[in-house]
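Just one chain follows, in the form predicted on its own, and it is written as structure tokens.
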Amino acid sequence: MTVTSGSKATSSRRAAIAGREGVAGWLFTLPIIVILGLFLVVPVGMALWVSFSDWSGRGSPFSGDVSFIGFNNYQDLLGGGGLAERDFGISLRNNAWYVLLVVPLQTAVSLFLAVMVNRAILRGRGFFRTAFYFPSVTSSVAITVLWLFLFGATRAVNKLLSYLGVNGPNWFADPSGIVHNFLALFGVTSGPAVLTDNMALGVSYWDWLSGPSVAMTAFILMAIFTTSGTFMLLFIAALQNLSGETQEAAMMDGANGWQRFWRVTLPQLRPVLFTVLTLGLIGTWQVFDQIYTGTQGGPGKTTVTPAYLSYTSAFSNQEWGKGSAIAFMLFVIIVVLTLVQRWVLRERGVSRRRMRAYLPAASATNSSALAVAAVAEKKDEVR
């Protein structure tokens, strides 16, 4: 009886301590919960409500003058057949080409820079790291103004191209797509009927395949120039955490430099690679300040992006419902593409075909090991 009453008292004391620790934990986390609720959950909830309403920006979005219109804003953008659908389709096309070119190129450039400046034999590594990272800490507005100056019709880039015998375009005033321009070199100036007669989101398939405009190409080069330094630092941190023993083992196996990088180094960089690709994907789909500062969607709407279209719909056209709907569809696009990217970069087991390539070597190694062990046993018997 004494033992039973003692265990009950111990259990009650532990429960009291756990209760006090739970209260203390909630008190510590309460400020951040309140801050997230006020500045994240409430604004997102309000924006979601606005996307289902006809709010014009005047008064409160919860006033009696504002009506719930269901999915009308989303229907106008996805299948309304009017200017809203066409503008949304054009913005998706422009941004899709921007993402398609910027994300892989900036990842490859940043990885290349990281490998180069991580080499022990390179002198002045600190200088090169600072030089490559410097554009990332510069204001995007300042970089955009510099880009407008460099890519002017008679400015430095075109003068440099003229030395190579190339007549540079009027970069920020040329709406033509670079894929169409490339096909035009071979006399192809219009697409087949299956591409020109069929449309998606108000844009013909032929225009979807036009590639980024010349103006958007200048923004693509600017994005690669300004973001590669940041991602280079992530790759450098990952490279410096890799074990040198694995590299030495690969060298003893006879692997050359490219084989060591492709089959040993790069697989170990998979977590950082996923982070870089995810950050790049999110950042490129949210491009706004360069467009706002540089071209404001021109020429011919070929630099309009969903983020910029959301801004102009809400603040310029006072169509806050459509602006919010664009923002939420952009959110869905980013989430879906991130999940797809995560699935593509997932860990995979070694396939049977690849395992078969190693089995003979493994068998030979095992046979050699058994032979060495047998010789050692015979030597021990002789002694």
Given for the second form:
Amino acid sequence: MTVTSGSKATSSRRAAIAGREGVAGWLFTLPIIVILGLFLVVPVGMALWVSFSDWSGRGSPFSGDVSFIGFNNYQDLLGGGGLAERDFGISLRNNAWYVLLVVPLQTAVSLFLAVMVNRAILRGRGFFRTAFYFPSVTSSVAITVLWLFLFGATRAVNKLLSYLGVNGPNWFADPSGIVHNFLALFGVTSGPAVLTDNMALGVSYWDWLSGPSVAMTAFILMAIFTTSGTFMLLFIAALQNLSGETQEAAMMDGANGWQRFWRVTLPQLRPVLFTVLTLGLIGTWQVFDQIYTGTQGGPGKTTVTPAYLSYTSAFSNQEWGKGSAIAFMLFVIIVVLTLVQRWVLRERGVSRRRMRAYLPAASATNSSALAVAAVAEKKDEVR
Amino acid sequence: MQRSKKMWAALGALATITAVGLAGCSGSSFSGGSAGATQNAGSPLTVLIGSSGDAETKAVTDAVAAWSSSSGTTATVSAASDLNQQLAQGFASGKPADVFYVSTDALAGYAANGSLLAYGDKLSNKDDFYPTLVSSFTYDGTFYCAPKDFSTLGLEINTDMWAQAGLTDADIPKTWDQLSAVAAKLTTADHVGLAFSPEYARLGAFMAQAGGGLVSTNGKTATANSAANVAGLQYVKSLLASGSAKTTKDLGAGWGGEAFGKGLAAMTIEGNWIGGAMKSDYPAIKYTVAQLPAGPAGQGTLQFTNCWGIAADSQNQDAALKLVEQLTSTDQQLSFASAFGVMPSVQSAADQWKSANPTFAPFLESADFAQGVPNAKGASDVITDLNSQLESIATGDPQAILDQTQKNLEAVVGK
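Show the form predicted together with its partner chain, please, because up to now only the form predicted on its own has appeared in this conversation.
Then the entire complex follows, led off by the chain already shown.
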């Protein structure tokens, strides 16, 4: 009896404490819930509603004269056959090329810079670290203006190219795609009928494959220039976290620098690599300020991005429903691509092909390299 | 179990906040927006302008201050950094500026959603405005707002280069053939004869001279791929092919005025806004202005304009109307004209303006045959698309470009 009552008492006391703690917990988190709710959840909810409504921009989107029109806005953009669909297709084309080039390049460049700057023998490491990071802390508007000057028809970049005997393009005024331009070098100026006659989102396959325009290429270079510094910092932090012993063990096993980087360092960097790729993917799909301050979508619409298109359709054309529909489709694209990327970078056992490199049973020295690889894998799993 | 309970509690809290937030939003609209603006004769006015520069901001501020002290209604002027965005925010919140600039391409959007007060017919000086300007601000048969001022395109000629090429006043081109001829004569190794921006807002003048236009005169039908328009663009192509004309893009200039001011071209096609740029940036260039030459269908040019919009949600519409009448009065427009070089939108100011600006008189005289740009809702997108193709007009096919535009325009015009 006493035992049960005693246990009952403790449990109820525990519940009381938990209850009081719960209240306190809620009290402490309330401000952030209110703030997030008011400034994040409510606006997102409103935008979602607007994307399904015919709100025209006057008064509240919840007033009585705004009606629900289902997927009409989405339908106009995805299969309306009109200008809205074509513009959306063009913006996706532009941004897809931008992402395709910026994300791998910025990751590679930042990793390369991080490895270089992380080396103990490099003199003036601090200086280089600051120098590489500098573009990241400068406002993107300022860098865009700088870029417009550098890449002007007769400005620095073209002068530099002219010393090399190259007649530089009129960067920000050139709407021609670089893949098309490359093909034109071999005399291919129009695609086969199967590419030019078939359309997706109002843009022919041939135009989907045009590559980024010369103007967009300048923006691609700019994105790599500005973001590599930020990601370099992430990679440096990760590199400094790696234990020296693994490196030493690999060295003892006779792995050269190149092998150590690819087989030992890089696998251990996978979590950071995932972060960098994800951040890069999100950032590049949302490119807006460069376009807004730089080209306003020109030349020839080749720098229009979904984010910029969403802005202009809402604010300039009073097409609020279409504007927010574009924003939500952009959101879906980003989420899907992040999931895809997560799946690609998932943990996998060492493939048989890879395994072979570690397994020549004849050589005894390599067995510890396998151990190293196994350790690296394990470490990842622990994380 | 415990965790999911907490999660539900959190979701519940968020939902409550969302509901409260939404209720707050809709509540505010019922009092301010949909219920219609309550009129209050004493309430102050705000004026939002998309200014071209300090001169314009100061001139408008002074004019509004003068009206304010004589009428007794307080009014403040603010210059927008992004007019469209700030207007949109105002309309959505139900508390827009009372008086503001509206461009022709934004008119239809604001008029369609009821943000604009259609006060055109109440204006005491209604009949004084140029009829083409009135039609630019007429939406669905209703005259919405008073034209602020306007601009037309003309032909600017560098007089030194003109004299060097052995040309006289008698050679000022009156027809397309003459234009091609003088452009060829003016072309040297250093500069081309004629430069223009490859966009509808310049090349559309050639389409007008050929008797075309993107929409029919009543604005109800799309006529983008008419034979006249094709002929206009064909002529532009022939100019570019001859080498005596180049687009500003090919010259590495941002606009015609820059190419002209830097001496890259002996002639350009721009509006009267070029005066300010020439005075401040290229004072050494001596130039004269002529009307654009006539095409097969006679003379033609494009006109650009803004109007003074009044918000339907304004608390003091009567005072706003009086302010606009004052701002568009003959004397006030003449003083704006001398302050920042615009052309008055009222016919009664024409003679005085011409005698004050004799060199620019051709711009104002072009008003007789000027064509407005399409103002249907969505037309600005169509024109942006057209512009993106006109950038490569030198190699493009006018018929294909205009066919595409026709298809896009049919979707927005006459609905």
